[in-house]
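Read the single chain below, which is given as structure tokens and is the form predicted on its own.
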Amino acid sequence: MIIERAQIITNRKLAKDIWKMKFDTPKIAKDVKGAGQFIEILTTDHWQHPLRRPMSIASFGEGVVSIIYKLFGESTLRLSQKRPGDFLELLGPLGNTFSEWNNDSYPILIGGGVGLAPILNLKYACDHHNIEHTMIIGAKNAEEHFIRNEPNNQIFLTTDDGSIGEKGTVMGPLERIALSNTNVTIYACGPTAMLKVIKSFALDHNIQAQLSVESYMGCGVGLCQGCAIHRKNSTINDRSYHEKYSLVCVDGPVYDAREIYFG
């Protein structure tokens, strides 16, 4: 885990209210062990913002580390302003990672919303080690995906409104290639909503799954236990809390589908 003063590389609009900025971070680079990873950034250093935000990586390498985000305050509204050349202070990496994604399953890979992010990563790991694989997007509408629909080369955009891609949540196309596979494992990243489905449909099917939980995690490192979920441990002690709930950002953020559940 390091603190570095990370200089602004780009920082562009990728489509509605998405974003992606690079910074040059030669020393958290270097130290990121694989896609899941995120990093804690200060938006600003002014006494009122205290917190910071937590971004997964969306790729790393060479001496440069990668975000997406989404506008959905004045925290990445502030993110959005920042220009080439800008500095800002960065904490990272923290988390876990995907595993087992190059062990000759077939890794489908499921993001939704700003969840595409360590999606991405992973699917550049894939791409890296030729592995055979299956990505599937999902948002509201044409107007925040910037991906390209694919199905040829196994990408595939879902859309709640059809404007592309395939209309519905990302479980259609899912369910679909899911069944008609062997030996597949399920990565996702998304929505609470979407991860439950997601594990249900693991579950119900017997399929191996791994969840990136997206939460708000105001430290990074466990200390404002701001970010707990449920472990699925029917044996535990009902007032032994840390037998009962897991820290997203020190356990995780990436779980076994069996390991947790949403309530």
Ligand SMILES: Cc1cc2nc3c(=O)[nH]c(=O)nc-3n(C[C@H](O)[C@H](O)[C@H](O)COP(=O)(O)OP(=O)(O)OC[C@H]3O[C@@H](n4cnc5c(N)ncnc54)[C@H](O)[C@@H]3O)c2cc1C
The other form holds:
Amino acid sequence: MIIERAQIITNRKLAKDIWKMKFDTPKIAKDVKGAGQFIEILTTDHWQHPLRRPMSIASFGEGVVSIIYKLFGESTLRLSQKRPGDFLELLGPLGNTFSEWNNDSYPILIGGGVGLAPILNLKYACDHHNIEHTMIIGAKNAEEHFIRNEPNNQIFLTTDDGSIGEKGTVMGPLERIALSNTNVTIYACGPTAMLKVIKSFALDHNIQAQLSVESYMGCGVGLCQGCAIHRKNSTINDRSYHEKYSLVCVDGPVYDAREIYFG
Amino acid sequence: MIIERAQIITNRKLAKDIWKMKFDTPKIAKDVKGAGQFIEILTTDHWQHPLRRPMSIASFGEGVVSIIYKLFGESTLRLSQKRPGDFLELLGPLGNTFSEWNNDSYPILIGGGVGLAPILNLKYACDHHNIEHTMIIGAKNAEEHFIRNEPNNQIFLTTDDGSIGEKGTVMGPLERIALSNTNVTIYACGPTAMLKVIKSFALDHNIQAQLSVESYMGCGVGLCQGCAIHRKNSTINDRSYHEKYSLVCVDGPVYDAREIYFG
Amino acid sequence: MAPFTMREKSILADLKVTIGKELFENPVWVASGTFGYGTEAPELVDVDRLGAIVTKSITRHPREGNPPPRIVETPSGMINSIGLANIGVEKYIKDLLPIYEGLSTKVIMNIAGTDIQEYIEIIEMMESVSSVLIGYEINISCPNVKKGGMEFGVDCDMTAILTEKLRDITERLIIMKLSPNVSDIVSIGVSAENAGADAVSAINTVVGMSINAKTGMSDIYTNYGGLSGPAIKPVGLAAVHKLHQKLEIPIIGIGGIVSGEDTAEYMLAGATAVQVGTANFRNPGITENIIDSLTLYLNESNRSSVTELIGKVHTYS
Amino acid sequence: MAPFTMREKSILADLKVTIGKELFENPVWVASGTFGYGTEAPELVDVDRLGAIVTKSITRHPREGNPPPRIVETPSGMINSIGLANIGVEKYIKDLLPIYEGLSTKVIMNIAGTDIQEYIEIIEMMESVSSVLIGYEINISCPNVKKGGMEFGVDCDMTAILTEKLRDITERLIIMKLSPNVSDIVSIGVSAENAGADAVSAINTVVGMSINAKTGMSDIYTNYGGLSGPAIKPVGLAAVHKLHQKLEIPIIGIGGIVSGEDTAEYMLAGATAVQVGTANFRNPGITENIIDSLTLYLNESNRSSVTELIGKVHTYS
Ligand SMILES: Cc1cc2nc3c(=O)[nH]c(=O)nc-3n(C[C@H](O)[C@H](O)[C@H](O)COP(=O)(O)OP(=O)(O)OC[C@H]3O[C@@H](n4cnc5c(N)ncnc54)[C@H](O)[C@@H]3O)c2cc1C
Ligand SMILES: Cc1cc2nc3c(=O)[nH]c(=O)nc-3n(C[C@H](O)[C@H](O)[C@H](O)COP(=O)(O)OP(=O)(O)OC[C@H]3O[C@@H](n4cnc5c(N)ncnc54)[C@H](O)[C@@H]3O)c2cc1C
Ligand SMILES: Cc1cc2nc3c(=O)[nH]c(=O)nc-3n(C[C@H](O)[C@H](O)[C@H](O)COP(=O)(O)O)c2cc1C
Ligand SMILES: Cc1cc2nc3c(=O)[nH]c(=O)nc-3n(C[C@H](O)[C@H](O)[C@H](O)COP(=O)(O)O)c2cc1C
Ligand code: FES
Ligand code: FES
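Next up, the form predicted in complex with this ligand. The previous block was the form predicted on its own.
Next comes the full complex, and the chain you just saw is listed first.
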């Protein structure tokens, strides 16, 4: 991990309130280990907002890293006002990665909302390694989607209102596809409510699932103990130093579904 | 007084750390009563810096107002980063004005540092009314001056290091000119140290002097009582409600030299 | 300064709140010392839209206040040490009461004394003249005067005695204004309640200091002053929430409020009304924006009355 | 992370400061709980450049800490309620002391207990093993645990007794860490001094709360947490300046420090050293920048030693 002053290459709107920003950040790009990792962005040089903002890496390549972010509050609004050529200070890459798939398993990638950022990253890896897979992306409505619904290419969109793709949540396609394939592994990132249902489904059907979770972060590097989440079935971890809680920034953000306790 | 969202027409550097910004601000411009008044600028839309920044009006005309500002801290730095077309919220016009000269008096206008802003404003008024006058502007060195030294036109520059105009303070030209004219009135704005010497000089020689002073301001409109300065020889003022202290934002910033107590 | 126009008045949420026997049009007031005597900025704010005006602390005799410098900006806040500069009670009666007769908003007089006798004397003087004042806010918590003020604010017994004596001589609202600079604000609030206060307001400013590294100078003449503004919002929220757990009487929340959302947060924590201080310096009409955005917030969250917020924060534990 | 290179080392101002019998290379330390155990971010900061590391509060037995959510950002600050999550003293001795042997920077262990006996026990355990620790910072002021902590911090007598007992069993530095959430921080500092403390550190966090208006939820599981960051700098400066008027022993200034100028301000107010907390979360290497900018500040203001700053603020009164 490193702090790098990165130049913005592009910054554009993809869908309603959803933006993509690409950075020229050679050192961090070189360090990225895989999908699931994130960076911490300093969105301002004054101290009104003392903390950085964590954002998943949505793709990375030779010298570049990109994020996909949703306008939420002041800091993400400020991100959207940046122009190509501006600089931002990044800290990263941070956190763990989705673990590699076995060659004989069938990955189902699930993204909800901006949780699709690390999922897209994982999809690029699948494509790159020619691994057959399915991707399911959920959102409220068509306005929030920027990916094409291509059931033939195993890309399924869902919307709460049916305005694009299937009406309903990601669970519709997930259940269908997971139960009609063998040796499935689920990789998911999205709102807690979604992860909770996926977890139940996976445990009920004894399906492997890796979930990327969110947590309010103070430092991103294990200093503040602020990002703790409940965790079960785990042993004392060297970095979190605790049994009951796990620090998402160092032990996560990706956890085995069986380890996470959603309360 | 009014709060107006004003568009920046120009914003450019005049000299070392000294900038000029011109606003399209019809309502405030219409209200300006004369040289000496100031505006309060909201330099940011977040609350890291809760307070506006007071700036003297350096010139005003049909629908426009300009300021001349020195880079001091964060807020003035941020002003310098604004581009034409950007908007800033202004509150003004505030405070009193230099009072009108008698037709038979000879004005000597003195500006030190960015204290020259209201003085320039006064000079425009003199020029406009064809009133003969002298202007003396002091600074540390040539780099900080952006006005031409034109002794023939009664514009005298001074510098501490003699790099342009006369070496020394404004007191050199002032003493010479004040004492060789009759019925002089001094109008001055600048650092407290300068105003203090001018005050002594004026009192010693029984010369009328109007001094524009600075004070840390909270509100600019008489609500906070923060901008108080010592004052003597005054009666209880209706706005300040006090004998010993005067609120610069409502009773000032221009005071008769005899009223001010520099401690 | 036009009133809220986004929807028809009739379908807007009800902003009325009650404290003691008084009904307020809305819970957004201006805080003592941050809005002068309410007459300073008529061009910038329509005072009749405010829930109430709390006027600057008045002492028995006029006070010049502390020498300058009196204020300085700090991160997301400011420090002040005005030192209770004010015109004194006689002039308040003579010059200001007549003006307040002409307002339709409610006026509360904030009072500061150096000993119990002085508070009593001021209220007796006020009670002996007719006026539209609806109540008194008792400043027992100003950090900027050497004598008086603070002594009461940190002591339960003194708070109780003072409240009791004032209760005896007025039927108007008595609001005790509490200091955050104490080990236990709740027990002081409890003393005020037991002694008959109609409400408490919290918080006054937090003791702070500012130094200019460049000049090596203290930024404030008296060195210590009162910290206010968004920086102290968490301190005020904690005080209000704690007080709400123990008190029956209404709490008026103060500290760092700059928006309708901030107001909602204070009310969720347990406040029945709020006072806006430092934010007035940035924009003397900000309370009008706050009222509008609070209304919008209530409508968007499907609440028909602002009172539905009071104390309704959801907690984990 | 390169050391200061703007001028020759030889002409740079001397940053050394002394506390008790210990000489520190510079006055810039990291604050307890904001730098983990000092081993977390080796890529981002050269810990050997720090004046000292104060490690996270250690309790007699490991503690899991409070349930999430534990932190939230506030205007120019943050609230935390970690609840003293820590590995306990045995694991500290076993896992961490060996690592500290390898550092050239000084290490101070911060200790928290639920009663006097627990503090004593921890220090006895530490004294019974050999280590490079130079001292103990005694946390009597954590606002985030129900039992213990705060009770001492608000009480002079308890502070005196605790300090005295600990003084009896160690010759290492004893630094009592003071709470700002009290009516009178100075008298507690005086108690610590009289009972034999080598220094006091001030301040710990200020009690605060945060509520999300959108969800109506408290942002912190325990509701109340500790406010830190630039927002509280004025509170820390006031505490340090007040303590400096009364105490002979050194004061370690804490609260909202993010720059060399902030450090200078605290030292002008009376601090002999400072601790940097929240700012580490933004940049774990920020203390290196602070050391560099402090050096620059001293050179530009023609001071040859950082000790020339201590208590030298110019005041009006
Ligand atoms: C590991 C991780 C990866 C993430 N990846 C993405 C991503 O790829 N795209 C994306 O749009 N968002 C992502 N987020 C969420 C993102 O960090 C928040 O949306 C962002 O911080 C909001 O900042 P704001 O100032 O705009 O909103 P604010 O108004 O400050 O806050 C709105 C909400 O954002 C969240 N938030 C604020 N500050 C933090 C913080 N320091 N740490 C965590 N959450 C915070 C809180 O839930 C808060 O209620 C991720 C979060 C984590 C922990
Ligand atoms: C009536 C009046 C007229 C002024 N006219 C001009 C002008 O024409 N051109 C010009 O360059 N400057 C003028 N000033 C000074 C100007 O307001 C400050 O330089 C500016 O506020 C600095 O802000 P900053 O954030 O850049 O600096 P900071 O780093 O915030 O502060 C640097 C210094 O600026 C001063 N300052 C900061 N905030 C305030 C405040 N709210 N009120 C008053 N002073 C403050 C203080 O002395 C402070 O020490 C005027 C001040 C007053 C009172
Ligand atoms: C400049 C200034 C003057 C104040 N004067 C008084 C006063 O006279 N009496 C009083 O009770 N409180 C006074 N206060 C405290 C405020 O009423 C309020 O309690 C405090 O500022 C916190 O609110 P805020 O954060 O919204 O400013 C003053 C505050 C400021 C900033
Ligand atoms: C996340 C966090 C954890 C903390 N943990 C401790 C602790 O374990 N022991 C302690 O004495 N102080 C602890 N503190 C308080 C800090 O050491 C420091 O006193 C406080 O944060 C003020 O400094 P700052 O404004 O620079 O952060 C903690 C502070 C934070 C923000
Ligand atoms: S974010 Fe600080 S420990 Fe994880
Ligand atoms: S600046 Fe507030 S009264 Fe003058």
